[in-house]
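One chain comes next, on its own, written out as structure tokens in the form predicted on its own.
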Amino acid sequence: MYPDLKLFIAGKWRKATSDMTVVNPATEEELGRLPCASKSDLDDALEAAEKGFRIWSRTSPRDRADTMLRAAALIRERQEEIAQSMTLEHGKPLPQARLEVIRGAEFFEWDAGEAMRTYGRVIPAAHGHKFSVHHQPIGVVAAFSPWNFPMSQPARKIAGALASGCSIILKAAEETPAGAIHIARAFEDAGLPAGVLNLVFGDPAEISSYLIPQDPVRLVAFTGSTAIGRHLTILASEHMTSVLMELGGHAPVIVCEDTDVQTAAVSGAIRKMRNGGQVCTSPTRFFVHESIFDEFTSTFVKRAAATVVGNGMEAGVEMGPLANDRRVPVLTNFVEDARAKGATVATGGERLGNTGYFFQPTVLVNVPENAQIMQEEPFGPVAVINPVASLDEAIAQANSVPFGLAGYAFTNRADYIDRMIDEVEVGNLSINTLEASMPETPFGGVKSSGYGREGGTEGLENYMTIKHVWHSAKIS
């Protein structure tokens, strides 16, 4: 079920002179050889994207939407094939991969509708004058998507660009290329004009440093770590190129004393281990009122320890391996640092087995503020649970990191909810649910978690420019 790995440039699939290995993280076996784009390939992609933009930007919003909906329908039809290829390369359980395929299709379906709603406006003016505002596609987009969601992350950027009338060069993740390849196939079969969507792979630093300074590139859209996001923003700023940055998070969860403790703990443990914790919005820092701390912690730990870990292709598995080998020592260091500074490892904390990149579901309790994990997102199946004496303390702890992507809370008190809406510094706040975003809602962060939004009615704004037209009936 794993696809043939190729570049997609100017409507054609091609190999390259160099390649790299894609590995199954559950078995460490080779899945395929991924071609790496050369500068010549990137030049071809830039030329194709310029030509594609001239065609696509002049295509009516209705026709753009129709093409996107055809591609979305094909993705839905191919759900099983795409899901299996993602589980093979990423390790996530097959049911989670199936859901991600549908989520990717939903991004295209929502933005297809938004393509027809990029309204301008007319501003009242003196007699003989007309002021109007027009939204126009920004141009060629250079986009970079991460490895943790092989289908939905590329889909978000492709959907925003195509709905706006832009062309796009996507550099998808080398560890998990299948989702982006399946998207390109769907759009090829849906009749997207050549050059509108181009897909490349290779060394991230080399590709970004080559593409971003190029004159045709008018927007850099990136999802990934804050450190790399800052670097790309600086590079783009040297050429006055716009950026859309969805960067790292370290999501707090405030658990108030009035909540349903058992339900909050069980749902928290399940969601923390989803996708192996490799989610930028993953609930990680749980700040629990001291009056319910013991009950919440014991329930959470019991459910986390019961997580079924294994090969994502096997029935009943809830959590697969980490997506790549470099995550194992990183998580081990987080746990050992917290333990050395006084935290209790309530469950887990170690690698599982000798084959595959498996790591135990892990819960750290009473973690001191100077532990590394209190300031850095582990991006893995490791949760922190600490007691707090009040909502004031919980909000202060939630805001104590430089990140502000997603935050969560469990409470039924209206006054608590009002305070958290006003005071918790995140771009996405969810109350009594651990869902962070939907295609119809804007998604993005504050502080070091980036700027700009994807999804919702706001999702196309970064992909468009605003032009004011002043039309005078007479020369003056």
Ligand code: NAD
Second form
Amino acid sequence: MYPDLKLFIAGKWRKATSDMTVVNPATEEELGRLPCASKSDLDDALEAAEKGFRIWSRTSPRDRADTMLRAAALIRERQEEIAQSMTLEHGKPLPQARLEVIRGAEFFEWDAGEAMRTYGRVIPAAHGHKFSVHHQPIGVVAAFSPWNFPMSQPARKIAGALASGCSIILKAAEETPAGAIHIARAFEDAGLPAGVLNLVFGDPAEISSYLIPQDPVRLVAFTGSTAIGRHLTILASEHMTSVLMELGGHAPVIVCEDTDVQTAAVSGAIRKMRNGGQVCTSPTRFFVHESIFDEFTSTFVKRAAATVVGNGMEAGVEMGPLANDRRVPVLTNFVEDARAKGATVATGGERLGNTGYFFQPTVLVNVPENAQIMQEEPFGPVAVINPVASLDEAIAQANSVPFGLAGYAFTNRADYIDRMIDEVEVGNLSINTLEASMPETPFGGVKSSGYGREGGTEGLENYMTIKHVWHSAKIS
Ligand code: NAD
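Switch from the form predicted on its own to the form predicted together with ligand NAD and print that structure.
Below is the entire complex, every chain and molecule, led by the chain shown above.
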């Protein structure tokens, strides 16, 4: 069920001289050996990507779209096999993995359509002159995708690059390689020319520091923590290479006094625990009007505590283990720090069991501003619920972190919504839903949450450059 793990370079699958273990986070058993690319593998990938770029950038947008749609159809056909391998390596419940596979296919489908709509424009000019603006693929993309969504994270970057006419070298997450392997297989079977998509694995720092300074690389596309994003941005800037950065979030949820308290609380508790809270848009800091605070908190805590935690392959499980062992001490420290500074641990707060990286669904209440979790994203199944006296206070709290990716609110008051649209500092604001993005909507952050957008009609902009052409009919 779990795929054979290989590098995909110049249209061929290959092993490497060194490898690392991929582990099932629910059982801690070895799932496979992941090949780590050497410098010579990376040189081959760069050469292949340069050749791939020459072919693909000259392929018509309609033909590029056809290939992408064929690959998306294969991903849909292979949904069950892909989903099972993702649950094994990541731990997420199988139904959530199945949905993610379809979301991955949708990213390719949307961007395939956009490939044919990267319109330029004509600027009025004097008689005998023509001014035109052309959007052209930027070149070879070096992309780095994280472990929290093994299918949809690599899909977003590959889709953007291929729709724009770029070639790509993707370093997918070493803990969760299966999604990217399945994408590469689908594109191989769909007839993508060799070298357009290259897939490597290995030590992230070694690979990024080797690839980013290379001449053919014209865009660095990264999803992950703000600290690593900043480091890669500095590296890219030394070579005047563009960046697309989807970085951390620490999403606020403003719960107003007019809302349906029970429904909002249940929805918040369920959504917080999705993917074990390992989502950059995960709703984390709940600022609840003091008049409904007790009712909201008790309902939320009850539903969070009732979350069915277990092996994602088992029916009925709502939350799997954390995706890797690094997260367990990180989350424990967040909880201990908040408790020491006066927060109430209303439920959870500890590792669950001795095998697998399970962590209890956790709710912290009345968390003081100086607690570490009020400034740093937990990236796990931990929610904070604090009372606020007014919308002013809620908005100030929402904006009090360096991040600005997703933000949410529960209210039906038009005046409140109007103010939040103007004042909440995020790239994605959702009212009365805790969904933040779709393939057709632009996704990305402000402040330390990054630069650029993926998805929507804006999604291909980072992958393209703008060329202005001035054509004079006579030499002047
Ligand atoms: P991390 O910061 O070490 O790594 C985050 C991601 O960046 C991983 O996928 C990793 O492979 C990659 N990475 C790390 N160093 C790199 C380098 N020098 N060059 C290229 N890629 C590199 O932390 P972690 O323990 O893996 O994850 C924890 C933190 O990462 C979380 O707190 C969260 O903020 C962030 N994260 C964010 C997302 C997201 O969707 N925005 C996804 C995963 C992790």
